[in-house]
Amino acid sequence: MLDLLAQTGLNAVYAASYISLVAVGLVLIFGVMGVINFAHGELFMAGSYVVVAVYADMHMPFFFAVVIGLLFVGCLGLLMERALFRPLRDNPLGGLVASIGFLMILQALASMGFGVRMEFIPPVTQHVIWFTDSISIPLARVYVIVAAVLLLSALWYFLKRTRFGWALRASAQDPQAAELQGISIAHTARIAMFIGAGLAGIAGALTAPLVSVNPHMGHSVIVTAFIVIIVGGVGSLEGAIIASVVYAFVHTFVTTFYGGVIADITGLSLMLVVLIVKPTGLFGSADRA
């Protein structure tokens, strides 16, 4: 039982290192632009798809592949920031619905490039690490896991300690004080989607080798995502890593010994009694990013 124990644990820490990814991307790019962007499952996608096209069909080292995809989706996230996001500055909703325009984009040109199958990607390793005879992690979630900490410590020391992370987290707090002391409003704007969408779409990059990757792949994500924020508190960083964890533990363990669909409705039990006992969520306040 002991055995069975540690091994979920270490199946919820590789689900809570990509969902924390995907993640404190969404809660960025809302904190910074005051959009919810429903299409950032669909850049999670994007970046398994550049892997798909890169490592499996063009041969390329997994790694190299990994980049591209984080710089490929950063770029889409600079796309929709210039083209659906700052015409709709002033107009959340109307944001809201081009963000939904978009993900049926990508959808559609996902079908149109690669087709409606699933798509199973060669493992980048088969090496397992085993730390009994039943207590094992393949290496290739411990690159996933290992990536999430490094990446969101890397964010953590741009937001506090350098001078465009004060700019950033200036714009999200008070977009018109900030403007008043010289910073530029779509500078940090351009800054939070590369970041928020590169994150989504390494998070999709990692994960393409361990999972079934498909047009629709992203449905599933973005769902995870707006519970860990809503659970976390929307706009709160430190508060979507949390909760990830939390609600990685939670559904893993369900799942593991409850099955899946049981899981799912915890997941969603645990944002509504949240909601219910705290409608800000756990870290919810005035503060974003």
Second form
Amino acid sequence: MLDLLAQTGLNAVYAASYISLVAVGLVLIFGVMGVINFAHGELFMAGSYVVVAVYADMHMPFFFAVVIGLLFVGCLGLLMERALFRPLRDNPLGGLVASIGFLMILQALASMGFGVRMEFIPPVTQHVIWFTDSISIPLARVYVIVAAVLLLSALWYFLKRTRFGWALRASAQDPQAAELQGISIAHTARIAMFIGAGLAGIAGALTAPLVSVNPHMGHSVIVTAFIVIIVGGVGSLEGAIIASVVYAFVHTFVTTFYGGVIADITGLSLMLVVLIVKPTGLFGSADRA
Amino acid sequence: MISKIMAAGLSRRTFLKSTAITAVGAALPGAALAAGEPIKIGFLAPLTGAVAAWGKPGLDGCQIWAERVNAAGGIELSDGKHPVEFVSYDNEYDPAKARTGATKLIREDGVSFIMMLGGDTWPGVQPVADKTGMLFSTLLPSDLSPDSTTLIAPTEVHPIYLVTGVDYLADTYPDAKTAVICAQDDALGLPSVATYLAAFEARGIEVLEEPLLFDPATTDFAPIVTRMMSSNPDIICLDTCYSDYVHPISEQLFQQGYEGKLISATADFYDQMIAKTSKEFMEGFIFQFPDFDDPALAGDNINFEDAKGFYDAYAERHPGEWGAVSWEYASIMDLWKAAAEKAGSADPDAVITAMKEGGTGKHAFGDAKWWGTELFGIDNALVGDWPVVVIEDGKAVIKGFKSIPDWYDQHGDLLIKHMQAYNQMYDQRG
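Structure of the form predicted in complex with the partner chain, please, following the form predicted alone?
Below is the whole assembly, all chains and molecules, this chain first.
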């Protein structure tokens, strides 16, 4: 039984890692831009397809493909900021609708470029770390965990210890006051979109060899991310990380001990309970970043 | 007059339905073919989305089939030969889109027959079939019910053929006595679960725990695999999981050190599974869908013409994409073509009458009978032998053909028991 608990715990740590990367990106975009980016799941998908193109098709090194995935999807974020969100800055509903349109475009582009079928990505490594005869974790999953810890730590440092980070937080808390202090809102918006989209892109790139890569893979990711940011508190980065861990552990343990369908119901119930008890989420208000 | 007809056994409901069908049918464009005009066949299946692997390869196979038939002159009806043409509609495995697609194919495209994957999409299409009397086919006989007399399952007898794989497993590995099952929680997964439960029970294989059902949106299968392996089963059954699930589940089983037997309805793109695991891990993987270059498909019992030639053409045009359904829709078309030529007409009523004449038909894997009243309430499934396929040295190999009706004659009560437990009998569905 202890082995089963430990193995399930390792599975949950992996799940928490990629969910938190996606959710933190979504929260960052919401915090600074004020829009719910429905296309965030498709940014995750775009990161996976970069790995298909660069690693699986062009046979370049996997980690090079991951970096390209981060940069490419970060640039997609910049494109979204310029083409969609900036013109609709005073219209949050318009930004949301535009992001839904953009997700459909990304899905269609993926279908046209790669076809509708699951993509085959050669394994990056088949090495498995064995703790006991029945407790193990594949190295490819460790990559995701390490990347999440490093990137989220770097993001924390950036936001708390650098001038750009302070500007970003100031823009999120009170855009007008920030602008009066000489902070360029357009500039902070670009930074937020690049980082937010890039986090989704790198999550998609790192997990691409571990999941089924297809044009519709973003759907389940965005649903999970929304649950997480609602539970954590829309706008709270700390809340998103903690809620990712809570959600991942609850979902993984319930899946293992009771079943996958019950786990989904439990995850949604968790969100509903939080909405009823504390509508702003566990960690704060909607205007924080 | 009407009262006489009623008295002779025609109910008011049947009379009204027949009248409505005649009226709608008369209004359908393209119902009657002019000499030499192409016969249009509807292909209403998922071409995008998670289930596309069971739609798109079938359409690719149909195009090859059409080229072969048209090169030989086409389909010969009473008024001469007609080329055949497929008109596709992507239902994205969505019932509402399937309904729209069926209506379009019938009313705008004037098709004479519609092939579907079935499953979750059939309830959306059923009212259209009832209204128009159009002949539909499904790969999933679990869609059949006495309410829809124009729906047939002439090729794939999912999930009943799964019993043959379990029989082979039990015969070959008598020491394998325990199993666990996982499946996605949908119209494909549940009847398949019931069938595997019956097949395991028939052979004295204990299923250690309730089948593990997961949401079709699942992407991370590590927790499911951990759970399945925790009871240390001799056999892990992947049920009728889509290939998007079979691949990551198999990879997880490999990474978590599973060493027992594996059985599944399909192993589409198994070369990719081998690349992600190992040849040794996949050795002995039992499933139900052969590559058509298998020498066993050159036998006299096989009714799929030039199976190897078809496979080679497919492999050349769509390298690495051969899957479970690549041949099935084409095989249905073989049966439809023979029936249409026999009837001398593409009219749905005439075709289905010719197809079912004598109660037998030429199934791809041998002569079979129209069957299914006990299980589906109607004899609209063509059931006979089905191959058991095993991966040996990295290649799918047919290990033999087993009779589904023979199994059912011995264990049909078990199948009905488990189908009822999962609400999958025809009188429980919908």
